[in-house]
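Take a look at this single chain, the form predicted alone, given in structure tokens.
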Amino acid sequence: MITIQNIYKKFGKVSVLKGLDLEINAGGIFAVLGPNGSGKTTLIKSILGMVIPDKGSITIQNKKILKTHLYRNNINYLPQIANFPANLTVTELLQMIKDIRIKEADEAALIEQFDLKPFLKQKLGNLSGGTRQKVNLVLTFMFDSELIILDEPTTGLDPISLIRLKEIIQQEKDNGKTILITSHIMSFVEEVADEVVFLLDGKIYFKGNITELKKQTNQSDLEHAIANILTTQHA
């Protein structure tokens, strides 16, 4: 589904990413982990075609994307800080989204499920942060594309809406999509994640299921194996 081949990238003087290959296979969740400045929203940002690497390949269903925008269009994503205008209402950001990407959407199952409907007609400068993140999943979620990638997605979430998420992402799962996550939150990524890539310092430093990086690190949850990681690198 996806491959990284050699990426590197700098801003200024500072390397974020160094040399990093990563094979993600098509279908199951995959999680991105790593702490503030390893390099994980700069690898999704490559992926993205939001950020262009200094050196390196990345090729998505057998097509190399750098420089290119159209496969952009078979990808869901939910960015871990969306901007839109204020003054909208929840119904006029769909259609505009809608109206952006011309690909048929399913989003009165999803409203459904966020419990949305009282807020349709409210503009979104008025509604809270939990509910903007639902508005943000239904828009994720209401194409049909083969690979899904949610920075942070379980931000302000209430715990009803944060069982409705890990149940639309099973449903994902279930039909084949391949599934991006980054999150801090060590158990919601234990929960639904079938493999989880840790970065540090730009380079990928574990790959594999949980299972294993809990054995490797002698560890009884993902937390725990996380942060043993860490403190072995930094020692």
Contents of the next structure:
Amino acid sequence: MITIQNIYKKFGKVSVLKGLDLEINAGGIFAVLGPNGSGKTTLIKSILGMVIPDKGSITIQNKKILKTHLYRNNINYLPQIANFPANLTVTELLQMIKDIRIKEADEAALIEQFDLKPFLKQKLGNLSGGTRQKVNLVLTFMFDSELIILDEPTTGLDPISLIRLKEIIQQEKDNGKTILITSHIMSFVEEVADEVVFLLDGKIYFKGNITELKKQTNQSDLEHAIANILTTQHA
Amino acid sequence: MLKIFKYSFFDLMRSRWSYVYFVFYLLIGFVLLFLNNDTSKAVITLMNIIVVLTPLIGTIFGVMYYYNSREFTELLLAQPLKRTTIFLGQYIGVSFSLSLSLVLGLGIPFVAYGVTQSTAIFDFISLLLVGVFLTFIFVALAFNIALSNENKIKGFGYAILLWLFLAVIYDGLFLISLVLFQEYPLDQFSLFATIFNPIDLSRIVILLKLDISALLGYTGAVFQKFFGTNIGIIASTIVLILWVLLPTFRIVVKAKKKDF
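Follow the form predicted alone with the form predicted in complex with the partner chain, if you could.
What follows is the entire complex, opening with the chain shown before.
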């Protein structure tokens, strides 16, 4: 599905990605983990074409994607911070994104699931952080795309919405979608992810399923396994 | 690009500030016309307001819009859109809504006063055109500054400095250099110095149009002598167009390379 070869990216003097190679097969949920500043967001944004790598190549479904834009029609992306034009209403925003995507959208069920009906006519600037994140989720999941990228999807969600989110992610997986998630909440990752990609120092340190990771580090839960990698690496 | 333009425009048209700006011009227009009772005098007073105010509002609105819509821009960047489309759409959206506030705000009082029947109609139209030009120029400059500066405070600082420099300091430096080098022929120097400042340039376009030689000042006189009134207006309009195109071109180049 995604092949990333030898990607380098520098911001000023700081090298964030240093020759990263990654292969992600179609279908399943992949969690991209790593300490702060390890390049998770940079990696995801490179796939989306928001960050332009200094070197290397990225192919999605056997097509080179750097400097092109139409491939994004097949990606749903949930950004970390949800901030929308303050003076548009929720309905108008949904309409606008549908207008841009030129793709079948099915938002009615999602609006129902996240209880957004009462907010549809309200301006986005007047919504609370959690409600805005729900709008963000509707925007992400209303299209039928093969690749779904979620950057910290749990931010600001109440427990009910979190359960709904997990259900939706599971549903999408059952439909054969490829889902990339970054999160710092290990219990969430442990619950949903099939495979873990661990970034350290601009490279892939570990790629495999969670059981393997636990075995390799001799730890019983994911949180400690990750902590174990970090302490032995930086000792 | 039209879609992005449409939504940026709708978003701004509902912002309180667009109305404040619109009402401000509406008030100024009515007050000047009905107190002055003389359209061409009103046009001159308005010119002095427009050449200073539209650049200021354009710069501040441009920088503010860019920084405020950063996360939203990121959302758009993840859609199947070209970067050029997104940024040009937003740029034109901001410039167009500001221009609309200006044109309607001043247009309504002038039409109510009956300017359409008087000879001052063309002066008035050229005044509005210059205001629109200045809006497009300074919003483009503001977008340039914002694209090059990640730091909001720095971006705002540079934008205000740019406005202050072109609206106030530039003229001061220009005058000082005229006095200092008064023994030398300064015609060409002053011609070039004017071309590099869109605010001066617009002032001259209007004064040439109004044909008030007493108000032209040295540069204006040089301009008029050099080009004659008609060619002068055409030449300065072309330079104004370049002032819009060059910063817009840089927006495109910069946006293509930027990381978000």
